[in-house]
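As structure tokens, one chain now follows by itself in the form predicted alone.
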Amino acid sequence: MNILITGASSGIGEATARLLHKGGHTVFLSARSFNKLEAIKAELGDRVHIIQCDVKDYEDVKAMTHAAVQSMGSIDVLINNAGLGIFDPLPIAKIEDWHEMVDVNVKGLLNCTHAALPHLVEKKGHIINIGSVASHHVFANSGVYCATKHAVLAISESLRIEFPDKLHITTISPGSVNTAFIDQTKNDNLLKEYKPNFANGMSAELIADAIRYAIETPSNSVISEIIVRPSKALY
């Protein structure tokens, strides 16, 4: 399959790119960190295409989508992985951080979905949105992040309802994953408290395997959502 992955330069996106490429798929990798993408492409070789793209910029996203179709011939799967979380108590949180989470996690996902949708419908393709356990629960110090991930699940459900015979829609909702995700939190006390929980979380490769499973499920069925939590963890 021809698979477009956003936020592919590190973490879950990079692990997914590596696993899907190993499985024989062609991957088109997008991220803001172009140097990291170049290093991944140099290592993996054939069937890897890359582009620098900020999902917040719709013109960037349209160019990315066009390049993906030109490079691969089609887009069979879109993995909306680009996202971030900045944790802080609401009374002291910065409005700029709230806007950044909404702009990347919600608007960015919508930009990519909107640009790629005609190509995906043409191929009866698959959209995989990376949600979170925060798509289902609300936690202290992360209310806006949780709101963005609730939105991701709602967008997935609306796509599933409106394109029942034209698209497969899957939401992957992980709990804590051992990536650099938590490092974007600027509150030193929360960072010190939360970092060990993420360090003891799941590997990015485990989430990548859940994504692979959803993609490779037989075409007469669809995995609507996969929730993956660390063992012995409630969330």
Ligand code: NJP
Given for the second form:
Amino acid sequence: MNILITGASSGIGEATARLLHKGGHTVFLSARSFNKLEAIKAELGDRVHIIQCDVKDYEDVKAMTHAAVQSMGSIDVLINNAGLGIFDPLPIAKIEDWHEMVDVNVKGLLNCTHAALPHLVEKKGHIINIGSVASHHVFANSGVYCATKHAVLAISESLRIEFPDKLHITTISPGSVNTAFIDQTKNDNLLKEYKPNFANGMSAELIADAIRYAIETPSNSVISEIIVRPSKALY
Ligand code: NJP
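Given the form predicted alone, corresponding form predicted together with the ligand:
What follows is the entire complex, opening with the chain shown before.
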């Protein structure tokens, strides 16, 4: 299959790119850190395309989508993975951080969905949205992040309802995963408190495997959501 992955320069996106590529799929990788994408492409070789793209910028996203169709011939699967969490207590949180989370996690995901939708519908394609346990629960110090991930689940559900016979929609909702994700948090006390939880979290490869499972499920059924939690953790 021809698979477009956003946020493919690290963490879950990178692990997913590697796993899907190993499984014989063609991957089109996007992120802002072009040098990281170049390194992944140099290592993996054939069936890998890359582009620099900020999902907040709709012009960038349209160019990414166009390039993906040009180079792969189609987009069978869009993996909306680019996202971030910046944790801080609400009373001292910065408005720029709230805007950044909404702009990337919600508006960025909508930009990519909107631009790729006609191509996906044409192919009876599949959208994988990376949600979170925060799509279902609300935690202290991360209210706006939780709001963005609740929105991701709502967007998935609306797509599922409106395109029942034209698209497959899956939300992947992980708990803590050991990636660079937590390093976006600048509050030193919270970083110190949360970092071990993420360091002891699941591997990005485990989440990549859940994504692979959803993609490779026979087309007469749809995995609409997978929630993956670390063992021993409540969430
Ligand atoms: O984090 P990280 P994860 N435009 O920091 C990209 C969700 N999640 O893999 O642009 C385009 O390693 C960034 O690339 P770059 C989480 O909410 C995680 O853990 O080069 N891309 C990088 O490739 C997110 O949706 C956990 O900086 C942008 C990628 O996003 C997804 O998993 C738990 C961008 C982030 O990779 C992947 O996060 C959970 C932009 N404007 C959900 N901004 C967890 N790790 O515990 C960022 O429930 N990126």
